[in-house]
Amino acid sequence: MANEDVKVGRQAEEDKGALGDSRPGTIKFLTGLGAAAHALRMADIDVASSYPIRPYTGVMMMLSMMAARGELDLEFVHGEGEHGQLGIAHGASSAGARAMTGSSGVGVVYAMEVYSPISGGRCPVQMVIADRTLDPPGDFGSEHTDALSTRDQGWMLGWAHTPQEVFDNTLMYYRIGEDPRVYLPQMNCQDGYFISHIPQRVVVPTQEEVNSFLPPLEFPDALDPLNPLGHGPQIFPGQGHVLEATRVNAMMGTFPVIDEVVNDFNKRFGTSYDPFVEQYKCSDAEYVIFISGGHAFTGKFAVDHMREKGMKIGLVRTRWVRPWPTDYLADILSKFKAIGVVETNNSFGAARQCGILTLEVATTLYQCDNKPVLTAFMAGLGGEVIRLDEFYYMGDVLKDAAAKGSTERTAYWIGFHNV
């Protein structure tokens, strides 16, 4: 964090280029973890449950210091492991507390058993995930396989691509997940190291503005000793499909809430987020890179450079993986000639020998009249950086695919192009 905070306003023209907008607030230099910690403090969370694992640990260090300094009235509980850590958050949320937790890599999957009970109990816990590749090799970096392994557990799931978006998503996720039409937990993800540990300028609003946007949690089914009820009992098989249907309806019901909340955030804070999908230089694009997470930051620079060479390329970044905005994406993606999905994850043995996002995109396009050429770029695995020259290679592949109407491979492994 900078030694001095800098005040900015909507008319601060000198800051527009660096910040991407002219939103009012105080500029702080924050990592993704620092941005999450500041937003959680301003969200006035009640309970945080921690267990250390790189690279997410820093957010818990900052929250514990805020609590120790009296900046945050917080019940800070240190679990005996990730499984217990999620159990603590589950209990706190069941009792009506605004709860958070977090993890990375193998810590995320160690807690797998607890995710479904939390979403099944409709407890709006928020979990900060700073991605780390699973063992082997276990390096912390940009691989998304850890969080994506949980994608079928009933949690909302999305990635930020800058520390600013981490801050903003933290507030928006709580308001969406705590909406009475939703009541679902959220995984607030950021790329390990590339977002979690590299500081950028973040505009922080006032506490009063945050309070106006994010009201206190109201959870009518919270545990109450004066009104006992049971949570999480075993049920008869015939009741299962009814319970599952309510969870499906809850997830599908998030779409209008996401739209409302993001648009309200934009009006209040001077931002311009699309509720579901960011399109970068796509208005006249013939082929696009499809991506999620922090490498979109580099990808945009690459698109700019390729545009200067006359290539009709754009970038599409999904802000959500769960819920997956199927109809929204189908309308966007079906207009292109070729799509290359950047897969910072792996799904060994999957159709097309690709990652998880390509399968989602293929399903999205299945019923479209126009079906673009679709390929995958396996990149960022093991936490590797995706370099500009590797994005240029992707652009050349997509340009050729758009011209020919086909591609040589369903998946290209970036870094050794002959595989």
Second form
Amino acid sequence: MANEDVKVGRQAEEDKGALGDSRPGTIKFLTGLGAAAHALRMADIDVASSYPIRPYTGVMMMLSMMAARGELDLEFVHGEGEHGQLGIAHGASSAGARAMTGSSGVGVVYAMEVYSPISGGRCPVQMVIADRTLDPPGDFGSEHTDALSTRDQGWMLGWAHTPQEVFDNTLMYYRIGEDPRVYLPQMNCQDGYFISHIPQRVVVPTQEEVNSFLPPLEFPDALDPLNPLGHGPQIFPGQGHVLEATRVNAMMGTFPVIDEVVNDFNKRFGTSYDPFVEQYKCSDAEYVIFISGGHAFTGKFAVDHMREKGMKIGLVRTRWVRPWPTDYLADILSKFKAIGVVETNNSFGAARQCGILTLEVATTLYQCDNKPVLTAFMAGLGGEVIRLDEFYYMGDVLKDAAAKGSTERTAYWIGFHNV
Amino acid sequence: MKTRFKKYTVEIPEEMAIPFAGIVESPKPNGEQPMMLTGGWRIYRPVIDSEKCVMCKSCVLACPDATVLLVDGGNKIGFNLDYCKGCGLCTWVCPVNAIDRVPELDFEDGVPFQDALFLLPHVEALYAD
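Follow the form predicted on its own with the form predicted together with its partner chain, if you could.
First the chain shown before, then all remaining chains and molecules of the complex.
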């Protein structure tokens, strides 16, 4: 890969300060997909099942290259489509392999049937998703509707906002998903193009460090010809709701595990991730932008610029959508006067004509004594870029909302009202 | 900030507990589910030619509904037609083409001619006074 192993001496030194990151390790210049591939190599995955679709397919190109070069002992299986791809990963994981797969856009939703059997079988498959807008228009750019459509299928779901975070999430997700208290599949999401194809500085730790953080998978009741088992529940009436309840418990039981694993990661690798929610300049903020995913990177610069103008704005970025960190977010969000949710997704006909995240945020705040003004910013739809000036516009709307205690609209379509 | 987690988990009474991920030992200890006979969906019935059969048991492994059985003291292959949906996977995997798919209409007791699959005695009994 052209973008691999590029020396970035001066640039890397400059980035060090900007990204607030001075951890030890080898510096590589990697795209989000390159970062995912390197992390998967170091996680020593056993099976990868692929089917090409842009933009995620870069991770499969790199993994097949690593396997061909002998850098990774990998069963690399091609599916006949995304449905088959997920089926292969399901089977591999049932047999106790550390399995990965991935997809983008329409591919993610083509596999829709297979998500629930994998989470119901409690197989800790990891899926690398580089978001792509669904058809139409089927363009290359990122919109989160593809992965968010699967949010009710029992998979853990979260977004990274830099290639470095993709790398780190890959390792953390496996450790969380493979924890005996959890055993759930994980969707390791990154924005298509914005994260998946723009290289940044990524610190890669040593193999020994990764090995000590991520032990091999021990899956209970793995498929074994000498000890035949029935996988894929065959149940009697009266057991269906129990089966559902066990999966709910597994998902809701992830909170302490996430807390523990992310803190352990921080300790070992010198990072400073919040387990659930990143707060950027929020300590004295009156109004905040709530966001998930790669546009947070631009958003932080916008917040810096708006702060220079004296605006009391902050940015809250959730690292998880499933499980939704309800109590954690309720504590953080209820102290602000106004919240604007940047929706890089669409839910046609949703309550208040907003996207998916606003629904979750509203439910989170409903139980709080202080209910901030809540509005949605429909931005980045169809894979469009969210520009700095569009973030400034959101800042103005929020400043106004905090002062007035209300907004004109329940959802602002960015690129429409601000022209 | 101190992290706090409310308890959102469901308490499952001990007597309702089920195995992890619903995984059970094979062959099915659950037995059959007489309330959900699926044989009535069948259009083609699997018919085995025991002369051709080499007892490789590929069909036993392939059947998604565990309806391919070992009969005659484990020496022959049989089918549980109460549950066989006629998907044809057994025919597909058979290495010696010993399993034929015959239309149900060709049988005197074919699915379309049977009342038994739809009016089960034990179901009728449930509704009897």
